[in-house]
Amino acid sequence: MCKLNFIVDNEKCIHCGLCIQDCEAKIIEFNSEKIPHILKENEKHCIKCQHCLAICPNGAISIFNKNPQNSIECSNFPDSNQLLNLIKSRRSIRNYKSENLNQETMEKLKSMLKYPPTGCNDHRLHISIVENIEVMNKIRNRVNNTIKKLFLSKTLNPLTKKFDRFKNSFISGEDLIFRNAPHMIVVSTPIDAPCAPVDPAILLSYFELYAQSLGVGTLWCGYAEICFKLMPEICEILEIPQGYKVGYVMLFGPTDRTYKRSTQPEEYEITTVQADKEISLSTLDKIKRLFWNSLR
């Protein structure tokens, strides 16, 4: 038994080699009896993707003490039209009921959070969820009051600069940032994460669509992200670990808004790439392209 607890049930193994072919780290190989195994010196290269467990047709492989019988069968997917309709009907919700989601729905939302993919399969994301509207109100009031005081004191601050055109709204007490949402999810990443800028967006995209399927409204909240990055005390309230940075924020909760039809957005520009196209860039064009790619 190796450190990864990579175990093969010899009775179930049909020697198909799918686990070997699908191993991204290329550390699984057949032994002399044509049973898949991992050499001790190769354990450190495992990226913990569990593809070997997932692809085995007979459920002969377990790893990290994960029993294949505890996995769900990959079937009963929504058909493509249902999924497309869910994507088309997704809306940003800015009006929420002033009440908590029921606990069953909240648990369903939390239970799916470990499934969205991450770059390099880096599972070090930190997820802060505000599950109670009373806690949310305390955070809401703290942030809004801070910005209101900055405006009233005429203090120069990145927050007042960012929200200058909404000055009167803040002073009058409008919840411009949190939209009276009862819940919030904040995804943070280690500063050394290989794909720190995109992993939070990937997770929240999955979260949003699943929430939509449960009748839960969501809103991507860049304003809150800015505030949390500039207000360290909020990061402490959210229990974001040291060495982590806020990735992105999503508001969510029950809503009484019902949209009867999808919107009709403009098409994006789509280019069909020609592989045989000849490219010759001047030095200036290369510098410009590198500059554009380096921005944000």
Ligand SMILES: Cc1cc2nc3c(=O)[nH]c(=O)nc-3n(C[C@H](O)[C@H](O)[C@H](O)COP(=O)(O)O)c2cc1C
Given for the second form:
Amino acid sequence: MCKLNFIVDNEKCIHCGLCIQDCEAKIIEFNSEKIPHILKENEKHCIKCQHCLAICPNGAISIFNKNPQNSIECSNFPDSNQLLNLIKSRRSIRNYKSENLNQETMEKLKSMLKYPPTGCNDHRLHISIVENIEVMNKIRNRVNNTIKKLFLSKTLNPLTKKFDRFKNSFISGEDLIFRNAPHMIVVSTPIDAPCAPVDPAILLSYFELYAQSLGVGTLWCGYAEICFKLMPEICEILEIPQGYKVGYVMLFGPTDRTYKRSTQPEEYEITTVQADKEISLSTLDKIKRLFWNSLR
Ligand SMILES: Cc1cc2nc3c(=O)[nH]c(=O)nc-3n(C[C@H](O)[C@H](O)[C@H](O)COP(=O)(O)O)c2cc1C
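Could I have the structure of this protein in the form predicted together with this ligand, to go alongside the form predicted alone above?
Following is the full complex, with the preceding chain placed first.
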């Protein structure tokens, strides 16, 4: 038994080598009896993806004490047309019922959160969920009142600059930021996470589609993200750990709002790459590319 607890059931192993082929870190090899194993000195390269456990046709491999029998069978997928219709029909919801989601749906949503991928399989994301509308009301009041006070006292601040166009809405008490949503999920990353700028968005994209498949409304909330980044007390209320930064925010909750039909978004420019051009860039053009690529 090794630190990763990479255990192969010799009775079940058919020596197919799929675990070896599929290992991202290339640390699994056959021993002299053609049983897969991992050398002690290579354990540190494991990214904990569990592909070895997942790909084994006979359920012969366990790792990190995960029994393959506790995995779900990879079958029973939604029809691709249904999935595409869900993608096309997903809408930003800005009208919510003033009530909590039922507990069963909330638990379903929480239970999917560990499945979306992260860069380097870094599972250090922090997720703050506001599960109770009364807690959400406290946060919404705190944020909205802070901005209202800034406007009323004519204090120059990045937030009043950002929301200047909506000054009257804030003063009149409209909940422009949180749209009266009863729930919120905030995903934060360690400041040194290898893919910090994208991991929260990936997680929330999966969350959004799953939520909407359950009839739960969602809204990406850039406004809240801006506020939380500028309001350290809210980060404390959200219990975001030290050394973490706010990644992204999504509002969610029960809604009556249904859309009869999909929208018809503009096409993106899609280039089918041919790679048949000779490229010779001037130094200036190289610097421009490097500069653009270095921007956040
Ligand atoms: C990253 C991101 C941030 C957003 N932030 C807000 C926001 O703060 N407030 C808001 O009302 N809508 C926000 N939206 C929703 C967009 O306005 C919306 O996605 C867009 O208008 C298209 O509408 P649809 O989502 O229904 O297709 C955001 C969307 C994304 C993807």
